[in-house]
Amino acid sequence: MTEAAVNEEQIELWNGLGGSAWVDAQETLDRMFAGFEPILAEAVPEGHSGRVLDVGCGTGATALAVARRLGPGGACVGLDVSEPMLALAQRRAAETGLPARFQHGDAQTHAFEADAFDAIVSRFGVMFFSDSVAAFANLRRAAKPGAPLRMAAWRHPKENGFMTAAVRAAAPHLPGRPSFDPDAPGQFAFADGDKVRAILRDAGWDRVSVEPIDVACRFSAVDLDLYLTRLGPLGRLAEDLDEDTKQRALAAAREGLAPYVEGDAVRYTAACWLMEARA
């Protein structure tokens, strides 16, 4: 099947509103998720001269963090379905001169060269496949024997209050709200750690480890409305509301997130899985 046929809905999202929102909020998101950079980049030894793949690289933060660790001859390749995000990532790499390049493609179906990568990393880029076993089997074929896999994904929404508080608070003003479907592609598709372990093992990975990590996240309180209206599910749900209802929903959402605002910053803990394996 073609990439468009396999993950059409996700490709449309990340080349449309989702992708443009992440481009516009790149600096805010990089600050928010800065704590994940060392956790993931340390899968690659300092001075490494091999090739590293960043799956679902977005606007390039993790790929650039990996590239900073690489030595002569090393390179990090970022792969994503979102052309707007890839364009920004490529500009950032060019501006810094780091050994990172970016490629358009879906990791589930992309025709990787066999045994091409010495390590594979991802920050929140692997929960969107229509067939996760097929995707990770494809990544396994792309990895050299012994190559490490290190990725971060969200745990259950009940453990991530910040990610769900805005929609819960605004629910009375919304025509609908997203439901958590553990079998559907999306932010919390890897909420079940046992499911993730089974996916990796069924895809042919060895030495599988799926362990909880809690990562402190922060961003400027000035950017709270940007988060609410562009990055979270509230923005998509509020698209078709009249302006008065939309403003009531946003006011309720701000109140719902008030416990996370400390002075000039928004702070929360990201409850995630650190997924590791070996090819």
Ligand SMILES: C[S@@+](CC[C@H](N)C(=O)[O-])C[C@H]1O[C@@H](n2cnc3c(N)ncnc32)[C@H](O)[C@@H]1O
The other form holds:
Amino acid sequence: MTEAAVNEEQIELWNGLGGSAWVDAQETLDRMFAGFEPILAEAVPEGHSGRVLDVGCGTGATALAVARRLGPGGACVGLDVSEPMLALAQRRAAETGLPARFQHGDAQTHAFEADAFDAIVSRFGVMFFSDSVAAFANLRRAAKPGAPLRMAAWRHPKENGFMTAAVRAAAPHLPGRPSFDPDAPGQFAFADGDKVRAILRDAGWDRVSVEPIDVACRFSAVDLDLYLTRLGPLGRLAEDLDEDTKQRALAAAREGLAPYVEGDAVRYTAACWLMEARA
Ligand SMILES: C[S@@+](CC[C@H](N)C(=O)[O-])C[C@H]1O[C@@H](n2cnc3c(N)ncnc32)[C@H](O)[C@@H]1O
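Structure of the form predicted in complex with the named molecule, please, following the form predicted on its own?
What follows is the whole complex; the chain from before opens it.
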């Protein structure tokens, strides 16, 4: 299959509204998810001179965090389907002079060179494949034998109250609610740890470990509306509402997230999986 034949809906999303929201909110998101950087970058020893792949690298935070640890000769390659997110990642690498470069491609189908990477990392970039076993088999071929895989993905929405509170609060004003389909590509596609273990094993990875991690996240309360209208699920649900209803939904959503606001900061705990394996 060609790259264009799979993952079309996700590719459209990440090159459209999803991608532009993540580009516009890059600083907010990177501050919010800063706690994941050391956890993932640890896949690579300080001063490492090998090649590392960041899957679904987006605007580049994890690839840049890895690149900061690398020694002479080391390089981190970020792969993503989103042109606007890659363009920002590329600019950030150029500005910092870090050994990170970015490549356009679908991790599920990209024709990687075999045995090319000494480690593979990802922060929230692997839950969007139409065929996750095929994608992870493709990534395993790209990894050198024994190379570590280290990634983060969301656990169940029930454990991630911050991610659901806004929509729950705004529900009376909304025409529909996002239904959680655990098998559809999306934020919570890896919510079931047993399913993730099976995907990695079926794709040929060894020493599979999928363990819960709870990571403290924080962003400025000034950015709460940005989160609600562009990044959270509310933004898309409210798209077709008239302005009055939209404002009522937004006010209710703000109220729903009030328990997470402390002074000038919004704080919550991200209930995630740390997924590890060896090629
Ligand atoms: C939730 S964002 C995370 C971005 C980045 N890793 C971060 O933490 O800031 C998901 C990313 O996965 C990318 N993505 C989705 N499907 C992909 C695929 N099949 N191959 C490569 N990247 C993909 C999206 O374009 C997007 O950049």
